[in-house]
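Have a look below at one chain only, the form predicted alone, in structure tokens format.
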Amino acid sequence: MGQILIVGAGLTGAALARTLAEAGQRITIIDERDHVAGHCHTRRDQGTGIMVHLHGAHIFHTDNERVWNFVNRFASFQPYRHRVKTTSQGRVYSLPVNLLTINQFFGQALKPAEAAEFIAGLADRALTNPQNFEEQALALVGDDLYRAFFYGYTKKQWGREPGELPASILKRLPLRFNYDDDYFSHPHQGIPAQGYTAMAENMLDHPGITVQLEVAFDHRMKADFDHVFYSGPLDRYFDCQFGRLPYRAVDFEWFTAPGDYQGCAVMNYADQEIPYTRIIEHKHFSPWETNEATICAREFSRECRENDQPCYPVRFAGDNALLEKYLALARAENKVAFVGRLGRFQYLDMDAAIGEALRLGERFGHLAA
């Protein structure tokens, strides 16, 4: 039976801890915050009674049956379909770009095959192998739709010109030639009825797991454990010896209102002149509940500073030399594994993060048994 330290009690750390504990390992999991669930942290607002996603929208969606079965052990999921709207030049459209978006934007009444042919005529056919976000967008939808829906929003969200960002960011967003406005296409979609924090707490409720909150990682801790799984920022583990990796942080401007403020959970603002990227209206994440008031948050994306909580790792389309230096150090570490979005410096959806934790936990639990 091994003694294992997990740094970070987000969904990656919680799923990993549970898997290892069920394999017979003894786990200590620490987090410098005063709660578990990391950026998925949810809490009921005292004034309105609404379950609030404290760090922005989190919708669980997956086609991984194993992951779906795992999370359903620890939470009762309510069905939820994510339908995003976007405001561009004073008009509201549906995202992802679908047949309704195309017909609204161009003032047409195209049928699916006609729309596909129309968009193909707008796309830049010379870009057969897009190398960055901008090239991917131009090859997919052409300049007009790119400028209306993607350019300004992307520049605000990532703080970079889209040409500096990898094409993979846009590849996650589909283009549809029907009226399907479901943001995700996975068969399993939902939100825990009691929130993600309760789900993470249930994962960590095991006699083999000790949870310590408001405890920061110290390298001297390694001497007390057989293995460490680190899900904090990759550069911070190495004291930022090569400089800081680029992360984005998000600021929230909270406000309440009577009734229904915007009629949807997420309204993007695509125009670069509007400083915030979107407005979240949290009660729409819980359509099974009734609330007379509403609570919303405007989101402002910015560079992550030294004492901020990093949110999104920024990878570049070309030069990632700084990242490669840190990854080389990580590979050379003995008895330390770097996991999760921040530890791997890679964008991961929740189901991908949990899937990674389950695979790693089973493999390590078997080897250490």
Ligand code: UDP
Second form
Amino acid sequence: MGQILIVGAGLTGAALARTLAEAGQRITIIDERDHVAGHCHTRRDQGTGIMVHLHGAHIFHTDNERVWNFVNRFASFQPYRHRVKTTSQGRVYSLPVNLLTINQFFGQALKPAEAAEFIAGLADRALTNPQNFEEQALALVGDDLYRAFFYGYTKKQWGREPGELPASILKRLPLRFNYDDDYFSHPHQGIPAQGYTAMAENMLDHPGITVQLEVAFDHRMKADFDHVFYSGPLDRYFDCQFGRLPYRAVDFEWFTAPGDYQGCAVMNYADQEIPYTRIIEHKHFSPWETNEATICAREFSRECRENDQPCYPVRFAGDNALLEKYLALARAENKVAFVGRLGRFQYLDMDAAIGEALRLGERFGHLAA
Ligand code: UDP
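Form predicted alone done, so how does the form predicted in complex with this ligand look?
Next comes the full complex, and the chain you just saw is listed first.
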């Protein structure tokens, strides 16, 4: 039986701990925060009873059956379809860009094939092999829709020109020539009825797992374990010896209101002049519950500084030399695997993080047993 240390009790750490424990390993999992579930942390507001996503919107969606079966062992998922709106130049539009968005924006009544042809006429056909976010957007929808919906939002969100960012960021969003306004295309979507923190706690509720909260990682801990999985920030593990990797942090400006503030869970603000990227109205993530009051948060994205909670790793379309240096150190590190969004420095969704944890858990569970 191996002794394994997992650093970070977010979804990656919790799923990994469970898989390894079920394979017969003994796990100690530490987190410097006073709760599990990392950035997916949810808590019921005491005054209103509203389930609040403390670090922003988390909607579980996947096409991976294994991942879906796994999470359903630890939470009762309520059906939820994510429908996002955006405000651009004082008008509200449907997202992701779909036939309604196109018809609203251009004042048209196009049918699917007509819209596809119309947008193809606006797209930049010279960009056959888009190299960055901006080129990807111009190749897909052309300049007008790019400026209206993507340029300002992306600049606010990432603090960089979209031309510096990878095309993969835009590829997260579908483009549809029908009226399907589902933000995600995955067959399985939902939100745990009792929140993500309860789900992570259930994953960690196993006799082979010891959870230690408010405990920071210290390199000396490695000596006590056969293997370490580290899901904290990659650069921090190496004491930021080459300088800090760029992460984005998010500040939330919380406010309450009576009734229904904006009529949907997420309203994006596409214009650069509006300093926040979006407003989240939390009760709309639990449409199966009723609440007279409402709790909202404006999201302000900014560069992550020391002692901030890193949220989004910033990868570049071109030069990622600093990251490469850290990844080389990570590969050379003995007995330690770097996992999760912060440890791998990858923009991973929850299902991808859990999928990785299940794969790793299986591999290491058998190896070390
Ligand atoms: N995006 C945008 N306009 C929008 C929504 C998204 O330009 O109205 C871009 C932006 O760069 C964002 C990316 O698409 O970072 C991915 O969007 P997603 O909604 O997946 O972001 P998340 O919810 O992970 O913050």
